[in-house]
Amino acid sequence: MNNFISASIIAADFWNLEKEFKELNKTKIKLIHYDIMDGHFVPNITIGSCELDSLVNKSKIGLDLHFMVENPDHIVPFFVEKYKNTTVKNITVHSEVCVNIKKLSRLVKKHGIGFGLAINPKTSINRIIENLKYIDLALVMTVEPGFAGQSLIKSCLTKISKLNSYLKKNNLDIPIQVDGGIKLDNISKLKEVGSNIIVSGTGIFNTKNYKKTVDEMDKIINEDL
């Protein structure tokens, strides 16, 4: 399985999003991570469908929608219908609040979009393991969701390692995505425990040269693969 970098757009300069996307297009970024927060499941409110309307299909990079909302069963179907056949490649919801994971997974996949399941730092990795047959991607949050710029919670590395071992033991080809506090100085730790899709926000957007930063990150996570 190839490892790659995903850029979390929440950390970008929203005054200059067109410029930010042009810079990202020059990098090895494979996905744009798009956080949708409702102010209920997490203590923050971010971007929604209005902003997504302006971004979808404007970049060669696919979009990965991460729903940090308390009612994904009701909200996600709207987004699926609206953005099917676009550059939206994946939709991830949180296990803590999704009522019917099987049903929502079926709906999302029916429209040709990948379905991911996420857990917060305090949630057991077993929540993902017991739902592996429904998902295309497993997201382990490495910070408390809600705000960019936090420090990585090191205890999450153990959960990632446990999930990686389970996937290998059962010959399951499901990528592990990690998100939160990831920068050049700690990305190797995420690679070592089995992470495949590395989401970075300020770790990219707070640097002067996105291409150089992403190249260095990509080299670290794909070394010896």
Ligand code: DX5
Given for the second form:
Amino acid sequence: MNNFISASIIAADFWNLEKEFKELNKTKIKLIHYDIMDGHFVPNITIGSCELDSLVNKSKIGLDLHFMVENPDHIVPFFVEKYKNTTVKNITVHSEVCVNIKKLSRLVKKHGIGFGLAINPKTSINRIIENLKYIDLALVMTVEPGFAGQSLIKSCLTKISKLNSYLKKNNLDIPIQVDGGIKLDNISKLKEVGSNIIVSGTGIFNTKNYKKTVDEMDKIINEDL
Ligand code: DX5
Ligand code: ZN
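Now that we've seen the form predicted on its own, could you pull up the form predicted together with D-xylitol-5-phosphate (DX5)?
All chains and molecules follow, beginning with the one already shown.
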């Protein structure tokens, strides 16, 4: 499996999003991560379909939607209908609140979009393991969702390692995405436990040269151990 970096856009400079996109186009990132927060599932409200309308199809880099909302079963179908056949590549919802994972997964995949399932730091990895047949990616949060710029919670590494062993033992080719508090100085720890898609917000946007930062991150996440 090819490991890669994804940039979390809520950490970008929203005054200059066009410029930010141009800079991201120069890097090796394979996805732009888009955090949708509703003020209920998490104590913050971020961006939704208005902003997405401006960003979709503006770059060859695919968009990866991370829904931190209380009612994904209700909201996601509208987004699928609106953004099918666009640069939206994945839709990820939280296992803590998704009522019918099988039904939602079927709907998302039917429209050619990958379906991801996420767990919070305090949620058991078994929530992902018991739903593997429905998902295209597993998102293990490494901070409590809600804000960019937090520190990585180290205890989450054990869960990533457990999931990685399970996937290997069962010959399953499902990427493990990790999100929250990941920067150049700790990315090797994520690599060691078997992470495949590294989401980084402030770890990229708070640096001067995104291309250089992503090149270095990409090298670490793809090196042979
Ligand atoms: C947290 C979000 C993350 C966040 C990452 O709730 O899901 O995607 O923006 O930002 P950093 O890398 O700064 O923690
Ligand atoms: Zn996220």
